[in-house]
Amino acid sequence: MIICIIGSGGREHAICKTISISPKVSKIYCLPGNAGTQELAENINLDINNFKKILKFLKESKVDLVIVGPEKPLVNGIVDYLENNNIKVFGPRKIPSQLEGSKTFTKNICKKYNIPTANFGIFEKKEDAIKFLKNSKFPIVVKADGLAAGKGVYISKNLSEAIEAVNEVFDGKFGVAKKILVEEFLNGEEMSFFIVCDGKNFKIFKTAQDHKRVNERDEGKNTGGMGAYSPSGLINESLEIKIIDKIISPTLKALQEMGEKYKGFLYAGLMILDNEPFLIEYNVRMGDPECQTILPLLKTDLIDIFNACCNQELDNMNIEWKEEKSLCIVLCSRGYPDKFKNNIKINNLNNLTLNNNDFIFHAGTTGKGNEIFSNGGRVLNFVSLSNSFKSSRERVIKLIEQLNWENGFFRKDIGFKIIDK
C-alpha cells in the first residue's frame, strides 16, 4: 500500500515508524514531515490546509490510504473533502471532529446526555465573562472555546489572573474568539483514555498521563505536552466500565442521533476523582505525545486497525499490546512556550546507540544536507520501554544528557506522581 501522513509532528514521526515496519506497506508520503519523517517517507512541502493541492498529489501519486495527524484540518473538513473525492482516510468528518474544535460543542453534548463533566458557563462577551467571574469560586478554569493547539487553558488562582485571561482570549491570542468557556476546577487526577472506532464499533486504545505544565512538579505556563507516560496509574477495571458507560458511549450515541458516525482516534481528556471520571475535552486524533508513549506498545499491524476502521471491520479484530511501560520526555527549545529559536543544530543524534526499547521521534525538527535543526518549540521526544516507569525515566534522561543539545531543556520529573510516591 502506498500510505500519505498529513502532519509534521512528534505524532506524525511516531505513526510513521509504526507503519513503516508493516510488510502491506510499499511507500510511506509525510506532508510536510520533518527530519524524523524524511529517514522513513518521502517528505512532500504541501501546506496542509490547502485541500485542492493536497487532493491533487494524493491523485498523481496514487496513494491507497491517508492517514491525518493534526486537529486542524480535521476541523476543517479535509476528511469529508476527500472521501468526496473517492479517498480513502483515516479520521473523523467535519461535524463529528467538533468535539474538539468547539468546547460549547462538547459541553452542549454533555448537558443533554448528562456526561459528567464540569459545571460551566458560555459567554460571548467579555463583560459578561468578567460579571460572572465576579462571583465564582476559586481556582477556576477559562478555555478558548475553539483550537488552541493544547494552549488555551488558564486555570486562575484569583479574579485578576482570571480577568487577564478572559481579556488575553477575546484579545485574540489563540485567534478570533467568538465564545469563552468558564468552568469549575476539578481537584482530582488527569488521565488520557483512547479509544479507535470504525463508525460502527470501537476498541479501547490504550491510557496514558501527560505532564502539560512546563516546569517540575506541574507548575508554570501550559503547554502542549512535556512528556507522558503509558499506561495511566489511575486505571482499573471498575474505572474503564465507567468511562464508556458514562462518556464515550453516550457521545457517540450524540453523534448517532446528529446523523454522524465517528471514525479515527478519540482522546478523552479525564479528571477522576474518588474512581468517578468526569470529561474534561475530548481530542479527535492521537494526543502528542501519548501517541509516541502508546504506539511502541502496540503489537497489532497499525495499518490493519486503520484498515479496519476505514472498512467498518474493526469488530473483527484483537489489538494486541506489550506488557511494558512506556515514558516520554519531550526535548524543548530553550525558551518554550513563550519566545525561542529555531533554527539550532542538533549535533550527535546519530552518535547515539539506542536498544530496541528506546525511541527518539522528531516533533519540531528539519532537515538540510545531512544535518538537522530545530524548527519549534517541542523538538523530539525520546521514549523507552522496560518493566518500570522509574527505569525507563532513567534510560531516557541517559539519553537526553547524552544528545548533550544545548539549547534544549526538559523535565525531569515525568511520571512523578507515580514513580516518586
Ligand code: AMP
Contents of the next structure:
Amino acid sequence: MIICIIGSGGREHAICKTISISPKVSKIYCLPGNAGTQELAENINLDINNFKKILKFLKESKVDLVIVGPEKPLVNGIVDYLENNNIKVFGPRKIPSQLEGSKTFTKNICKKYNIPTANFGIFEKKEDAIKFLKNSKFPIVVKADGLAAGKGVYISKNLSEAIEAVNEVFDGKFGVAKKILVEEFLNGEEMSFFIVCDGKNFKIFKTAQDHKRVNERDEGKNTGGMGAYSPSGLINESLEIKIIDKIISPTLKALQEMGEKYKGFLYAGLMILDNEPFLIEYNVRMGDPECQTILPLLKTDLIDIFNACCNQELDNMNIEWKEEKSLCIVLCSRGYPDKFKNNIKINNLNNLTLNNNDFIFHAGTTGKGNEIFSNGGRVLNFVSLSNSFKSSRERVIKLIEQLNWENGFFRKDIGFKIIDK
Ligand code: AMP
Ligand code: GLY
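The structure above corresponds to the form predicted alone; please provide the structure of the form predicted in complex with adenosine monophosphate.
Next comes the full complex, this chain leading.
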C-alpha cells in the first residue's frame, strides 16, 4: 500500500516508523514530515491546510490510505473533503471532530448524557461570566472555546485572576472568542485514555500519563508535553469499566444519535478522583508525546488496525501489546515554550547506539543534506522500554546526555509520581 501521513511532529514520526515495518506498506509520504520521517518516507512540502492541493497530490501519487495526525485539519473537515473525493482516510470527520474543536459541543453532550465532568457554565457575554465568577469558589478554571493549541486554559486562584482570564479570552488572545467556559476545579490525578474506533466498534489503545508543565515537579507554564509514560499508574480493571460505561460509550452513542460515526483515535483527557473518572477534554487524535510512548509497545501491525477502522472490521481484531513499561522524555529548544532559536545544528545523533528497546522520534527537526537542524520548541523524543519506569528513565537520560546538544533542555523527573514516591 502507498500511505500518506499528514503532520510533522513526534507523533507523525512514530506513526511513520511503526507502519514502515509493515510488510503491507510499499511507500510512505509525509506532508510535510521532519528530518526523522525523511529517512523512512518521502517528505512533501505542502501546506496541510490546503485540502485542494493535498487531494491533487494524493490522486497523482496513487495514495491508498491517508492518516491524519494533528487536530487542525481534522476539525476543519479534511476527512469529509477527501472521503467525498473517494480517498480512504483514517481520522474522524468534521462534526465528530468538534469533540476537540468546541469545548461547548462536548460539554453539552456531557450534560445531555450524564457524563461525569466538572460543573460548568457557558457564557457569551463578559458581564455574565464575571457575575457568575463573583458567586464561585476558587480555584476555578476558565477556558476559551475552540482550538487554542493546548493553551486557552486558565486555572485562576482568585476572582481577580479569573476576571483577567475572561478579559484576555474575550479580547481575542486565542482568536475570536464567541463563548467562554467557566468550570469547577477538579483536584485529582490526570490520565490520558485512548481508544481506536471504526464507526461501529472500538478497542482500547492504552493509557498514558503526560507532563504538560515545563518545569520539574509539574511547575511553570503549560507546554505541548515534556514527556510521558505508559501505562498510567492509575488504571485498573474497575476504573477501565467505569471509563467505558460512563464516558466513552455515552459519547459514541451521542454521536450516533446525531447521525454521526466516529472513526479514528479518540483521546479522553481524564481527571481521576478516588478511582472515579471525570472527563476534562476530548482530543480527536493521538496525544503527542503519548503516541511516541505508546506505539513502541504495540505488537499488532498498525496498518491492519488502520485498515480495520476504515473497513469497519475492528470487531474481529485482537490488538496485542508488549508488557514493558515505556517512558518518553522530550528534548526541547532552550527558551521553550517562550522564545527560542531555530536552525541550531544537532550533531552526534547518528553516533548514538540504540538497542531494540530504544527509540528516537523527531519532532521539530529539519534535514539539510546529511545534517540535522532544530526547527521547533519540542525537538526530539527519546523513548525506552524496560521492566520498570525507573530503568526506562535512566536509559533515556543516558541517551540524551550522550547526545549532549548544547541548545537543548529536558525534564529529568518524568514519571516522578510513579517512580520517586
Ligand atoms: P485542557 O486543554 O482542557 O486539557 O486543559 C489543560 C490542562 O488544564 C489540563 O491538562 C489540566 O491539567 C488542567 N485542567 C483543565 N480543566 C481542569 C479542571 N476542571 N480542573 C482541574 N484542572 C483542569
Ligand atoms: N500531550 C497532550 C496532547 O497531545 O494534547
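Positions refer to the first chain, counted from 1. So that the term is clear: the rigid core is the largest set of C-alpha atoms that superpose within 1.5 Å between two forms. What you see is a predicted model; the values in this text were computed from it and never measured.
Fill in: Flag for S136, CA shift 2 Å or larger between these two forms after aligning core
Yes, because once the rigid core is superposed, the C-alpha of S136 moves 2 Å or more between these two forms.
Discussion item. Is N351 displaced by at least 2 Å at its C-alpha between these two forms when the rigid core is overlaid?
Written reply: Shift at N351: below 2 Å after core fit.
Practice prompt. Look at E257 and decide if its Cα position differs by 2 Å or more between these two forms after superposing on the rigid core.
Written response: No, E257 moves less than 2 Å.
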